[in-house]
Structures are given as structure tokens and as C-alpha cells.
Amino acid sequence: MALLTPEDLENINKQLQEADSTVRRVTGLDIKGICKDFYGTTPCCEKVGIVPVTSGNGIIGSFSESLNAIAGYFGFDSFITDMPDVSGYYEAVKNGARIILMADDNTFLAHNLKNGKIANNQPCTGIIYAEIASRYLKADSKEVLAVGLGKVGFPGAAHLVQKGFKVYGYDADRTLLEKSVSSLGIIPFNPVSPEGDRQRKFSIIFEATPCADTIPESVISENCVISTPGIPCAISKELQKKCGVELVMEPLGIGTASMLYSVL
């Protein structure tokens, strides 16, 4: 997946609020309802403290600011601390924070330093997107196409395929698709160009990719919804018009909210 940048995050509430209302049209249930009902768990003035880290590329601008909205929009107390890396740490600690937040360039984790449960964002967002997907209500069968098998595709599928929905999947990466084959069932389908398969069309669709316009309209059937992570986004505004398709896209806030609910 990309690594967000500042724009990604500008208006992360006004981002949350609009994707919260898309989920509830898909699902009949907002972003807290679907976390709620499928992790089992509800915030209980849970304490959570973000530790801003430096390694890598560094710390993104707005990032530790935008896990502070979400984790309140969500019901946790939260707060960022004032040092960042292992200082960071001792100080959230020290602050009575239960929950730690952190991010470097190549894991997001929440650690609950009471239970001792702690999750990573990838798949963590991979599981929430497809569970969001597999609860839409103008379904018209259980048939799903996966695009992008990685870090955070391949955990959704996996759930898709656990839920018992048939799954055909794509990665532009052979190696990936073949290990989607052999460890899940996947069928293997390429959505720009099917070989012989051009009329099959999909109203579940689940993308995972750091790709623009992975999804043609030749797979999009009526009452289309495409939930993805994936940044920039998997289909055009015009495209995404003129099918009428239901677009569950956020950058950040789903899937850190479902690493919280999953470690409480």
C-alpha cells in the first residue's frame, strides 16, 4: 500500500463522517456498528496514547493529529505525546495510557498493554474493508472479485473466503496470485482482460491496491459496491457515476478503528 501524505489526512473528520454515512447505506450499520458486531467489544474509557516516531521518512504531517480525531470519534480517550520513539513510549506509559498507538514506515500498530492484544494495520484494514463489503445489502450473489492480494488484500480475501463467498481474485503480481490460488481457493481472474469470462460482472467488489482505475466498468454490475483502502482510488469519479457505484474509500480512519475494537 502507499504511504499517505498530509492531503490524504486534510478534513479527517469531515472524511470519517462521509464514509460512516456510505458504510450505513451499504450495510445498515455505521463504521462503530460494524467494528461492534464483529470484533465483540466496545470502548469502555479506554485510554489511548499516540507516539509520534521518527525512523524512516519520518513523521508524516498530521498524522499523530489524525489518529487523535479518529480515536475520539470512535469513543477513546486519547492524546499524542509530547516526545516522540522510545520516550514517547515511557511517557504514554507513564500518563496511564492502556492502549499505544505507533507507526513507523512499515508497521501501524495498537498494543493493549492490559490484555496484552495487539494488531497491525494491514491486516487489520484488509479484514474491515471486506467485512464491510460482505454485509452489503443489494448483494445480488456471493460471488466477490479481489483486486490486489498483498498485506492487506490477502487478509480480506481470506475472510471472504471464510464467510463462505466466491472469490476471484487478481494481483498483477504472479507470485501473490498464485499463492492466493493455493492457500485459499481463489479463481483467478483478470478483470481488464478475463479470457473468456467477459461477462461476468460482480456487485461486491474489494480493492486493495496503490493503483489508480484497477476496476474497468465491464465488471461493475448494477447495484455495485466497491470497498477499498487502496490509495489513489480504484475507479474514477466518472465512472463511479455514471454506474452508480457505492464507493467505501477513507484513508485512515476504518482501519485503525478496527485495530482498536480488535485489541480491546
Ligand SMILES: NC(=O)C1=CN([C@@H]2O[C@H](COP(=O)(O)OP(=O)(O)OC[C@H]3O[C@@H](n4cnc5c(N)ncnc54)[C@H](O)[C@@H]3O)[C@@H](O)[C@H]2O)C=CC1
Second form
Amino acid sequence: MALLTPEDLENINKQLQEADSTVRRVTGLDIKGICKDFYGTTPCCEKVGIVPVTSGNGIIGSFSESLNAIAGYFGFDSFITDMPDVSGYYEAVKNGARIILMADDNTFLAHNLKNGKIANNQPCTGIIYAEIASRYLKADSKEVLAVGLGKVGFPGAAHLVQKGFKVYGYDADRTLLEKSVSSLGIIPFNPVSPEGDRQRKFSIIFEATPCADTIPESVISENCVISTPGIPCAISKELQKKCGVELVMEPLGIGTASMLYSVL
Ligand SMILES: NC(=O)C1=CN([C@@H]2O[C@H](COP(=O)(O)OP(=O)(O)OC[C@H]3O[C@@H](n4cnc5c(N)ncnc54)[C@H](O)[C@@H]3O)[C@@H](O)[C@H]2O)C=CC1
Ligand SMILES: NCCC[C@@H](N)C(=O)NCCCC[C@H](N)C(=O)O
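Based on the form predicted alone presented above, generate the structure block for the form predicted together with this ligand.
The complete assembly is shown below, putting the previous chain first.
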């Protein structure tokens, strides 16, 4: 899995505020409103314990601090434990944490100790970015392009299928593309070299790849939202400006909010 860097998390509050205003423009609701409406839950001063984890590549600079800022932004009472790992987990519980947030190199979880609910960042991220895209107020059709069908993208594409959208999809990994076609019924469509479908454009695009510039101008409709957790960004700033694309993209907060609301 591509790991976050401290650079990705710089000015996390500013990134979150900017993403929130884009989400509000795109859907009419802010991120809180989307999570509340989608999960049917509202925070009620649950205490969130954030536990740094030293395994694998170790602690990522400002990752825990970013989670603390994000939890506060969404109205949770949160703290970072002094100790990492098992000692940190013990410290969190002893200090009254109701929800534990912790991540190693492979899994980023939220666990509600009271109701037993547990969430994984990858599906929670894919689903919430897909949900935001699905609520685009200026969408000109129910057709969606989903690029990147991995641990984040597949759950997001599945969510769009379940919501009744006609999902065109692509993944550079042929096996994953074939699995998505057979299990979700998505229509294979390579945005970079579409066979036959040269003029197909989309006003709703969901992207979840670790590659830059995966969305070419040829598939961007006049009114278009690109909802993408993918890092680096799926579209250049120049192309975004040229096409007037609404870009919903943020490195950690939207996915974390989805996790927290899903375990309430
Ligand atoms: N913003 C956020 O909150 C979060 C962001 N991420 C980011 O989302 C991205 C995806 O993460 P995962 O799904 O866990 O990774 P993954 O490796 O499971 O899936 C990525 C998929 O993209 C495909 N891919 C790569 N280049 C492609 C291209 N040019 N065109 C089409 N498909 C291409 C790969 O074949 C793979 O199936 C990563 O950049 C990750 O850092 C992940 C979790 C949260
Ligand atoms: N964008 C949300 C998904 C993050 C994920 N791509 C990642 O970097 N995971 C590694 C987190 C490692 C955290 C570290 N163990 C710490 O506790 O600081």
C-alpha cells in the first residue's frame, strides 16, 4: 500500500476546509451532513483515543496529530496517547477512549469499544468518495466512470452500482478489471484508449489509484466532478482549471470521518 508522507498531511485543517467547501458546492451538504445522512449517525461526545503504531515503516510524522485535528473538526473529543502500540492501546482505554483509531502499514482501523463496531479505512474511503460523487447536483446522467478498482476503488464502484448508476470502469490490473466486470457488472472502459467509445464523456468520475494524471480531458464532460482519494492527484491543476472540474480530494480526513461515523 502507498503510505502517506508528512508532506501529504501539511496544513491538514486547510485541506479539510477546502475539501468541505467543494463538497458543499457539489452536493449541497458538507462532509458532516453527508456522513450523518448516509450512516444515520451523529457524534455525541464519544472520546477518541489515537494510538501511534511503530511497526513496519514506523510512525509517520504528523499522522496522529492529523487524526487528532480531523477528529476535532468533526466534533469528537480526541487525544493521542503518550505511548505507542500495546502500551498506547492500554493507555487509551484507561483514559476513557470509546473509539480507538490506529494504523499499521496495512490496516487503518476505527474500533468502537462500546458497541463493538469496527471500520477499515479503505472501504470506508471508497464508499464515502463514491457517495459524494453520486450526489453531484449538476450531473447530466446516471453514467459514472470509476478508475482504479483496488482496496479503495472496488468498494466505491460497488456502492455506485448498488445506487443504480451505470458504472464504466477501468483498472490497469486486468484480473481486477475482469473481477469487477463479472461481480459488479461494470462496463470495461479505458479512459486513455477507449475502444470505439471515443466521445464518451462523464460528469461523475471516481478515481482511486496511486498514479497521477489518470483522467484525460477526452472523458471530462462540461459539468464534471472528480471525486478522488487517490494520491497523487488524478488530474493536473491546469486541466482542472481548463475544464472547470470540481475536484473532491483530501489525503486523510474524509475517509477518517467515514470510519468514525460508521462505528457510532
Ligand atoms: N485520501 C484518502 O483518505 C485515502 C487515500 N488512499 C489512496 O488511494 C489510492 C488507492 O489505494 P488502494 O485502493 O488501497 O490501492 P490499491 O493498490 O489496492 O488499488 C489501486 C489500484 O489502482 C490501479 N491502477 C494503478 N495505476 C492505474 C492507472 N494508471 N489506471 C488505472 N488503474 C490503475 C492498480 O492496478 C490497483 O488495482 C492510493 O493512492 C492510496 O494512497 C487510500 C486510502 C485513503
Ligand atoms: N489516507 C489514509 C490511508 C493511509 C494509508 N495509505 C497509510 O499511509 N497507512 C499507513 C499509516 C501508518 C501510521 C503509522 N503506523 C503511525 O501510527 O504513525
